[in-house]
Structure formats: C-alpha cells, structure tokens
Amino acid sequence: MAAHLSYGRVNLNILREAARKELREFLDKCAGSKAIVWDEYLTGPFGLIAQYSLLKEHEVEKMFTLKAGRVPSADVKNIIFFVRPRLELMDIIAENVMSEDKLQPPREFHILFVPRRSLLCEQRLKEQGVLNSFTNIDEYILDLIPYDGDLLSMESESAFRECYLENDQTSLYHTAKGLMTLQALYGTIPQIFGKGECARHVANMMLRMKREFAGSQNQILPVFDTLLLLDRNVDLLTPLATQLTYEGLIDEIYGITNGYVKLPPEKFAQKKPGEGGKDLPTEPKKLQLNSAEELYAEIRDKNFNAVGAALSKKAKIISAAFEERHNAKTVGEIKQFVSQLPHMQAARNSLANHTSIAELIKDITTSEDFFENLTVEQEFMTGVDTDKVNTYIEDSIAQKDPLIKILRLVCMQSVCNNGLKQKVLDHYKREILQTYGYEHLLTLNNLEKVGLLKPQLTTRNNYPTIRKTLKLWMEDANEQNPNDISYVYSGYAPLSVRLTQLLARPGWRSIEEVLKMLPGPHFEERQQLPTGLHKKRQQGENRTTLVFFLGGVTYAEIAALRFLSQMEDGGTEYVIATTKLLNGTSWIKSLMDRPEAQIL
C-alpha cells in the first residue's frame, strides 16, 4: 500500500508500520464492535498511516465526525473518541456522553488521546461529570508522520505559533519524543548540529530522554549519521516569498493537505463526442500527491517553468509505447504488450492530469498581477527600495487585494530591510487598518511578536552581508537544468538550505560571522553509540543527514534539499521532518487572530 515509503535512502515504512501496531492494539483492548467519532483535523494525518480496511478489520464499523449534541445511533458495543487534547472538545465530548440514549442498550466509552494525554482535558471531563463515563483514556503517539519516501511532519499547525508567539513549548516536547521514537526505530544519531533557540530546547530534551533511558539501549547500527536542528525564525524570509516548483506552486494556488490537493473539477471533465451540453461536475476533483506516481515524482521538483517541456517529452514517449501495438506479430509479443497495457493507461491517466494542473497554474502564473508581484518579492531579496513605502503594496492596499497578499509583501519588506523605518511602519499600519479593519491590530500586534514586522531598531541592516556571504541571489538562475539550489525561487537560494548545504561541506566554522548575525545560538552535540555500532562507511558511500524544520517548511526547500541529496558530488542525502508543511498563506493565516472572519 505504502511501497513509496521504502524507496527512499531510509525506510520510513518501519514507521508506519510501528504506528500501526500500536494502533491495532489498541483497537483490539475495545472488545466487540466499535464506532470511531473523530476530531476532524486528525482524519488527513491518520489517513496517511491506516486505511479504513485496517479499521474494519478491527471490527469498527461506523464513523463520525465529532460535533456537538448527540452521536448517531449506531448500533455498536464501543464508542472511540480519537481527540487531540483540547479543552473545547472535552466539552463537546461531555455533551456527547450525557445526551446518550438511557432507552438503549448502554455503550462502551473511550477516549484515544493524540499524540498525548492532557490531565487538564481529564480534569475538564471531571468538573463535566463524565469522567468515569469512559472504560479506557490512553494516548496514540503520533508524533512523526510519513508523507513521502524522505518526509515526514508533524502536522502540528500552531507550532510556530505556540513557539513564538505564546511561548508554550508543547511542540517542541511532542518532537523531542518523535526524534527519540525514530532513535528506537533506526538507531542513534551520533551527531547533533543546530541553530536556533527551540533547536537548543529539542536538542537539550532529547540529550536528558537519552540519560532517562540510558539503561534501554537499543543495538541498532545507525541509519542516520547527522542531525541538523534548525529554527523557522532564523530564515523568516523564505516561507514569504512565492514558491516556483511545480509541487510548490499547486501548493500555493490550491493547497496541498495531508498529501490530497483540491482543484476546480471542469478542467478535468470527460467530455465524449457528443454529449457537448452535459453538466460538468461541480464536486472539486481530489487526487493525491506523492511519489508513489512515476510522474509526478520526476516532475514535482522542477522549476514550473521547466515543467511544460517534461510533460511533453513524456507524452511523445507514452504515445511511443502504444504504437508499439503495431508491431506485436506473435502471441507472445502480443501477450507482453497486454501485460504492459495497465502501466501504459496508468502512465496516460497521470499525464492527463497533471497536463490540466500545469495549464490551471499556468492561467496564473502569466496573469500580470502574478508578474508585478513577484518582481517586488524579487527587488525585496535584491535589497532595491527596501526601506521606503512600496508603490506597488500601496495600490494593491487601494484595490483591497486579499490580506494576506499584502501582509506577506510588508513582512518581506520588513525581513529584507532588518525592520521598517518608524515612519513607513505607521504608513503601513494605517493603510492596512483603514481598509480591512480595526480588528487586525491584534494580527499586526502578532506579526510584531514574532519579528516578522517590526520597527528598526538600529541603522545597521545585516541581510545584505547575509545575502552576499550566503550567495543567496544568484543572477541568471538556470530553471531549466539546475545547478544550484536558487532554481526553485528562480534566482533566491532559500537560506534555510543554504546553512544545510554549508553545513555539510566545508562546515559552519566557515561562516561563523554570518550565523552569529541570524537569531538564536548554533551549536554541536555528540551522542555517544553502544560498542560495534560506529558505521564503515564504504568508499563512496553517501552520508545521510536528518534536517528538522522546527516551526515549518515549505515544498521549495524540500525540492531544494533534494536537489542537494541527488547532486553527483554533494556526498549527503537529506531526509526532511518538519512539525508542519505550509506556505507562506498558511503560515501567515496560522498567525492571525480570528482569520475565519477575514475576507480572504
């Protein structure tokens, strides 16, 4: 089901299939028939790890989605709750328990607690009166989640929230106990690289987990050689900027959740020779992203502008092989080419697909308003006009363009120039307030907190020296054939991956006046590793290096550390955790206060 996990330098199916144990035997402590009520954000991640067949092979036969009131009748012994633990649902869970049917035969309670037990949700339950309503309280954790065959997240979607913002530490615990689960699993990291003031906190839990346990260990050789740690705030500017990958820009326009994208279902309709007049689909049409699709793997990565020329040279290939028919004269030629006839429609089905995407993004990328912004995003990183008002955010501002456009180009702004002048700060604020409303003062307040937009303090701006230091412009980026990571900003080299790369080779000694610029300390950490378990490394072989994106990573910088891992001469393959996928829309809107009542 999930091969694509294991094509990767580390299997990450081992994974998978060790949370799905876990939850089999939980499944199985709920004897007899079950329902399962869910909260709703944890049906895209638990999807990733079981399939509704694994569910109903456990005897659940109905599932709910958590909501005030009453639950379905259903007519099962269990009733599961599987929750994140917040202190909103322990509510809604208690009115669940206590508007039960007294009538009917009376049902099993239990709560499944993801990815950890809360004693608040317990002692919320309590002052309800339903504590002891339930048979079973335990927890599932979740911690890392597969994505892809070198992904994995946390799909945490506040975590740099918490972090920055309301200095709650929670998610840094939850990845501490997620890179310990992977230790288990795939043995210890002998070294620990990181920069950042929450890499510091992660690195310095794991380190005391590890003292805690030190009696358990687990003699596995290690897969992993490095670790590398690395704080969101420390690269604030890249999240902002458009991505210009294919996958990165499906993302952008559409959005990518739980590896499934939606997207406008008339493009995808099936028109037959004649029925002109029929009703196209109104149901957005879903498909799932990942490399288990041959095409979409070879195609995700490249600069969008590189895609169009890919899919064609795969159509004349695809075209090719169904001629091949022709020439099938014997019953074993003829018996191949059928065996083949499944891959072949598969293949034309994908190309089809990914033909209509290409040209919905496409409808975008050459409007005119897609081109001017990204030129001021791409003046921002140039360091041209950074610290006056923008003419162009001005007019967007006058014609009411969605916020989030704006607060992305003023954060960039701000990134890009170490703060705004006191004076264009005001301007911009004032803009901002009068047009959209007084009630993003809180918004703005936020974006303050978490450095994104902020006053300059002092005259001295850094992200020139960074940027040149870092090479993180590079003039007359190849789109087409890449060598350097800037292709997937068409020209901006994310500095997230930069610090990676450098990192690798020659090492951060090398640049240790630029890191002393970006927020928070970097620092080196040894793991000491049982006797017999210090790994040969065989002439040529690569090392593999686990990059930890704590507070979000976007599918540019995975394409980017990708592009590195697959570099002839590059000696490392990268594996990417994050505690969440996003762009910068997501990332902005996880910082708004009350962003559902935005006119986006």
The other form holds:
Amino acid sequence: MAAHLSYGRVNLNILREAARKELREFLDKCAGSKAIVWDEYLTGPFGLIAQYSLLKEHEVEKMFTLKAGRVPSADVKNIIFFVRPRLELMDIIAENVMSEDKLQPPREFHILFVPRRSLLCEQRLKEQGVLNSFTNIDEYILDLIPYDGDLLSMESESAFRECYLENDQTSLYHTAKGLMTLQALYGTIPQIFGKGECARHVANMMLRMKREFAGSQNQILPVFDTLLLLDRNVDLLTPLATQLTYEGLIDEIYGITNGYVKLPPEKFAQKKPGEGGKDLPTEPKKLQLNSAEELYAEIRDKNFNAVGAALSKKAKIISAAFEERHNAKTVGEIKQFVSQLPHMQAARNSLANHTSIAELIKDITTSEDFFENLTVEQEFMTGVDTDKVNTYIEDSIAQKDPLIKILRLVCMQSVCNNGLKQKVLDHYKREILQTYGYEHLLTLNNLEKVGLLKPQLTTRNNYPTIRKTLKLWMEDANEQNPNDISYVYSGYAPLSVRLTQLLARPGWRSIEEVLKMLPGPHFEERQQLPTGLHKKRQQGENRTTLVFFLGGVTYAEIAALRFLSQMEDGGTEYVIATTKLLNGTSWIKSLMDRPEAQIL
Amino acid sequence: MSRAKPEDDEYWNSSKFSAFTFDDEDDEFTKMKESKRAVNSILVDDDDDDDDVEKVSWSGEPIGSISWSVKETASSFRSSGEQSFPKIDTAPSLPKQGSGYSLSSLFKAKSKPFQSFSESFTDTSTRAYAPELRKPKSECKDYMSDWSPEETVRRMRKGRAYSLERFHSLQDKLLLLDEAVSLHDGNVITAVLIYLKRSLSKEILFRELMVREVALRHYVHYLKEMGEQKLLVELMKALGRTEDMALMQYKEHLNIKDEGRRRDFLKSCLSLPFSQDDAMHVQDHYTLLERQIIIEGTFSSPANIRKTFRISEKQYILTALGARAKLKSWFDVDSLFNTKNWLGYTKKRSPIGFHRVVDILQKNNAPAQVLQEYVNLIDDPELRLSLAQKYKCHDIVIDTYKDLKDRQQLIVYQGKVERGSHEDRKIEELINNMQIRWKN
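Okay, that is the form predicted alone; can I get the form predicted together with the partner chain now?
After this comes the whole thing, all chains and molecules, with the earlier chain placed first.
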C-alpha cells in the first residue's frame, strides 16, 4: 500500500513504519477485544498510516463514528476513542460514557488524542464527571504524515490562521517537535536556513530541544543536508494565483483531501457491452491520487496544457501493448502476454480515469469566466493597473460571484501593489459588504490583520523590484517543455520556490536587498554533527534539502520544486514538508469568520 | 493560458506555444478522445480480479481502508469470526531498518503508562494519583524529589503527576509561568494559566499578562475556547485594545437567530469604539436590518435605499437590471437606461458596457427584439458584431458591415442567411449599391 513512499530520495516509509509501530503499541496497551470510536475527521489522515487489517490484528473488532448518545452495542472489552483534542468532542464522549448500559458487562474506556493530548480537554472531561472512567488517556503524535515519496504534511487546517491572525504558536511547537522526530529518524540536519518570524521561532525551538537531548547523541548518518524554513507570509502572493498544473487544477476545482478527490460521477460510468441501460451512479466518484499510480506521477506536475499530449501518447503505448496479443504465437509468448495483463489493465483504467478528469477540467479552463479571471490575475502579477479599481472585480461583485473568488482577487491586487490606495480599498470593502452581507466585516478585518489586504502607507511599491530581481514573471514560459519553474503558473514563478532555488545557487547573499523587503528575518544556523557522521559526498552526488512551508503550500509550488529536483544540473533534490496542503480557496476560507455562509 | 490582449493576437498566431483556445477543434484533446475510444474498445475481461490489483469500492475507498471499514464494521453485526476482509495490504516487504523505531521511544527514556496530571486541578491540595490507573508503584518513585518550576514544567510536559498548589506566592507563580512559556508547549502554558486564573485576582493577572505577550495570547485563546466572552471583553478593555474588543462584541450577533433581538443587539453595538470605517459599516448593518424588518415601509424605495447606503451607480444598475429582467419587465429595463437631454429627447446611457447589459438580458431569456435594441447600443463595432452574430441579429450585422464598408464580409455573411429572405435581399441591395465606397 505504501511502497510509493520509499521510491523517493528519502525513504519516507521509515516514518510511516514508526507511526505504525506506535499505534500497535497503544492498541496492545488495551488488552483484549476492542472497538474504536472515531472522530470522523481523523479517518482520512489515519488511512495514510494504517489499514483496517493492522487494527484487526490487534483485536479491533468494531469501528464506529463518534456521535452523541450511546455507543452501539458491541461485545468487546475495550472502547477506544480516537479524537482530536477539541472541547466539543469531549462533550460527546462524556455523553457516550454516561449513557453506557449499566446492565451489560462493563467495558473499559480509553482515549487516544491525536496529535496531542490537551489539559483543557481533560479538564472538560473532569467537569463532566467522567475523567475517572478512562483507563488510558494517551496521545498519538502524528505531526508529520507522509503523503507521498517526497511530501510530508501536518494537515493542520488552522495553522496559518493561528500563527498569523491569532498569534498562537502552538502549531509551531508541533512543527519543531515533528522536525525533531524527523531528525531522530533521518539524522541531524547540519544546516538550517530560514526566512520569516515563524521560521526563526521554529529554528530556536529546535536548537533548544536539541540542547535538552544533549545527553544522547544521534548516531544516524544525516540524510538531509539542509533544512529551509519558509514563512507563508513571506510569499502571500503565490497561493492567491490559480494553479495551472494538472494536480493544482484538480485541487482548485474539486479539492484534494488526504490524497483523495471526489469527482462528479457522470464521466466515470463504466459501460460494459450488454449493460447499456444501466443507471448512472449519483454518488461522487472517489479517486486516490499519488505517485503509486504511474501515469499520475507522470502528468500531475505538468502544466495542464501539456496534459492532453501526454495522455494521448500514453494511449498509443497502451493500445500498442494490447495489440501485442496478435503477435503472440507460441504458448510461451501467450503466457507472457497474459502475465502482463493485470498491469496493462491497471494502466488502461488509470488512463481512462485521467482522460475523464482532464475533460472535466478542460470544460472549466476553456470557459470565458476562467479565462477572464486568469487574465486579471496575470495583469496584477505583471503590475498592470494595480492601483485602480478593477472593472472585472467590480462586475463580479455585482453579479454576486463566489465571495472567495472576489477576496482572492482583491487580496492579490493588494499584495501586488504593496497595499491599496485608501480610496480603492474603501470602495472594494463597501461593495463587498453591501453585496455579501455586513457580517463579512469580520473577515475583511482578518485579512487586514494577516497583511493580505492593506491600505498603502507609503507611495513606494516594492513589488515591481521584487518581481524583477527574482524574475517572478517570465514572458516566454514554456508550458510543454518547461525550462523554468514559471511554467506552473504559465508565466509566474512562485516567489517561495524562487527563494529556494536561489538559496541552492548562487546563495542568498546575492539577493540581500530583496530579502530585506520581504517580511521577517533571514538566518542561517549550523548543527554540530558527532565526528564520523560527516557525509563524504561522491562526485556529482546531489544534495538533499528539506523545505518546510510554515502556514501551507500549494500543489503548484510542490510541482515547481519537483521540477528543480529533476533538473539535470540542478545539484539539489527537495523533500517538501508543510503544516497544510492548501489552495487559495481553502486558505482564504480558513481566515473567514463564519465561512459556512455564502462562500459558494 | 497566458494573458492575451488583442495586440497579442499576432503572438498567438505565430507562436509555437498554444494558449487555450475557445475553438471546438482542439488537436490534443480530440486525439485524446480518439485514443480513449480506441483503448476502451479493446475488450478486456474486467472480472478476473488479480491479487496485484488493489480493490476499490465505488466510492473510491480501497477496500479495507479505515474510513471504509468504519462504515462496514458499524453496519454489520456479524460476529468478528465471520468477517473476512480481502487481504489487501499488498505492500512489498519494507526495508527492515525502519521498523524498529517507535516515535515515542525516541524521546522517552522508558515508555511509561499514562498518569493523570489533571488531578491537580482539584481544589484540594492533596496530590492525587488516579488510583484506577493500573501502574506499577515502582514508576512513581521519582515523584516527590524536586518541585522547582523547571522540574514541574518538565513533568507536566511529559505527562507525569505534578502539583501546582505549592506555588503560593505571586513571584513563584510568575516564575512557573515564565518557565512554561520558555518551553513553548501551549498545553502546559494553558494549564499554568488556568491555575493562575483560579488563584489570582483578575486585576493582578491582567497586569502581569500585559508584560507577557506570549502568555497573554494563550490566555486570550483559552478564553475564546471556553466562551468566556465577558472576561475577554474586560481583558481587551484593560489592554486598551478597544477596536478588537468592539469587533469581538460585534461578532456575537452571528449567534443571535431572532431578527428583532439581533437588531437590538446591533443597536447596542453602535456606541462601541470601532475604527471610523468599521463604525460606518456597523451603522449601515443596523440600518439595513431595521429596514428589512419593516420591509413594507415607505422608506424602502430602491432609490431611497441607494441613497442611504451610498450604493454606486454601477452596482445599482446591475442589481436593478438583474431584478427587472428576472421579472421580464422589459419596460422597466428601458427606463433604467433612459435619460433625457435638455431638448427633451430620450437617449440610452449606461454606466456599465451595453455588452454586459445584453449578457444579463440574454441570461434572462429576453425576447429577440429587446436583445437587438441593446446589441445595437454597443459602441465597439467588433464587440457589436460578435454579439449580433451570436444572437442572430442579422440587421445589426449587416448594418455594421455596411458602416465598416466591408463588402467581402457582407458577401460571406450572405451565405449564412436564408436565401430569398428579407436579410438576403437587403445584402444584395447593399453590395450592388454603387454609392458606397467599399474598402474591399
């Protein structure tokens, strides 16, 4: 199930295995048969760590979803709650425990907090009078979840909001902890670079934690050469732009959660001969997306305009492979053909699925609205008319387009203009409040607090300087055979990835001036390695850098980093970690107050 | 997918890179579809599942995945013995090197069973060990040795028993807080804050928090979590963060369902110390709600609302146009755009482009005649032509070509109209008209 995690430069399966072992240990603590009651949100992330078979091996016989009322009857010795540390969940658990049937043989209760136990939650359980009913209260430290061979995420939905809006640095503490775990498994990372306040904070915590463990030296040969910590607020622009890679567009349009996407079912109905009139399914089609699927690994990071050609090429190869059967003459040849069938069938299904997805996406990317929206984005990113009220935005508000779309554009204009003129800002704010409701005043205030929306305080707009120095806009972006990371946004090179690229070569010293224009300090730290663990690099051997995005990363940025890893003379391979995989929509949503109302 | 402006057309036509086109012909995708058909036509028996192929339910969950199993095991009440799940954990044997690690063992000297430390929340100062937690006594040995702030905080972090009651003096309590903060563990900081909240007066706690930014943030977060709105507002006031306080108070209205009560609440918000802009918006919000409640009132004419809420002309026209068009009140639509000049002639003007007006009318199924009238008002001849062609306003197309003196296009267009029709004759007449100076 997880072989794809070990194909990358760094074997992330080690991390997954460690997490599995931890899970087994906890399950064995609760001796005897058991039922797990799940906080439904957790089943997704857990699915990346373990299958039901693992739980079953450890006597888990039933699984339920956490709900108010009574835990369904099940003839088991233990009931284990797998929950996030949330107060509202504690109330449900308390109700569950209290409504337990007294006539039945007593069952033992346990709680496993993911990713951390919380004193606040335990206090709530105590107030409810049930704390003493639990035999085990434990935590399952699931800080960094391996998503793919080169990708780790904490999937902490609110990390950006907490860090930059509420100034709550708990998620940074978890980040530092997660990085310590990673170092325990993969060796001390000798070099740490960073840009931004949060990056500085995480590095400080790491160094302190290392001092606390000074007694036991890490004897593992370092796998990572460099750690780069990047604050999301160093690059507020990138997530606002519409991602134009295949995976990025799937996420923008349908949303990828825990490696799965739900798609409209119509295009996926399987027609077998003789079953013509079969009803079309109405449930969304759910597909898993990761590099275990050969075709997906090949196309996901391409610009969407290059996907059609790739699919068509693949189709020809598969067709040819199936044609081979006519050439198979001897029994041996036929046998060989048959042995390859399962693989070919899988490839064929995969191709059919992605062709359908590509068609769905193309319907949207060829729509006039998509094109107009993209045009405005690209105008802003190239600095065209960013200081005036934009007609397209005005019109979109008047037509009551989705509020998040409006907010993405207005924020983008503000970021590309280093703040909006007071008059322009006031105009947008009034139009938005009048059209979508005054309560969004709170959301607008939040956006101002995190710096996505702001009045222009100085007349000096430094965005053009940043754009030019870092070459953020490439006129001749090649979508088919890219030679630069700017292909992921058809012209715009994500600032965060440019910084990463420039750090590797020629180094940040060359861009000191621009770094000073971006928020937060930039720094470099070194961690001493025990003698004997210094890596002797082979000639031509690539360096490995872990890039950690504090506050979230988009699929297009990941694609750009993978592109850099694959560059022939790149010299550096990247592993990516983040607090959350996000896109402009999910990001803005996390900053809204009462996002459930009027977002679509 | 790149920025394309009219002047860029040449670039697109000459470039080897293709942008998204709106044409139906699209090579790659047509090819793609063909290939798909070809592949689909190859008959492969899908039924004989192979062990190598992961089984997936329709909803996409691999059979045996956790979310799939939650549904499965909850719905079936067979005894566990009968349940058989397909063996799907097909992971090839993993590199063995990793399997020896456990995350916790990396950090803990020994992995110890849980000990309840929340017992220390009790008001009695007896240190409590939850007796129901079965654990060997031997592991409790290091229990009493050291009660310095450092050691206490360390114990809290590791989940061992501790007691905060020993920190009596203000100075001790603050030392404890500072130690917790320096470790950055939010969980521990919150626990200490809860103790301080209980054992210190509000004034003193607020005063001390003011000089401890990090602890203050955690405290604010804690109060929010617990819904202690009143205390939170007091705290904001004490800190002088009046605008935050005002917004926080205003946010409460989201929780009020009853309209009348919400209006009253908003009214009480009007006097809060908002920033100047926000104050205006909140005032508007209140006025709007008041008005919605007395919707039949005489104050609610569109023009009056427009004036009260300083609605821009554009927004007003777009909203009114949409509303009128939906009701098919084409006459009202007309009057939205009619302006009289000083001679008393009426003329149509619009703050938004007439092509947008046409768009909205078309979406509301306006009759051809209405549509035609507005297409004709579009200034830009290119735009007018394309929309006229789209909505089959033949007369406008013909007149526009005539104005552009484009005889060739006119001849091309003649091929598209019905032979012998009124349009056909009109074109015929025009192309034979020697008076017109055609450009081609």
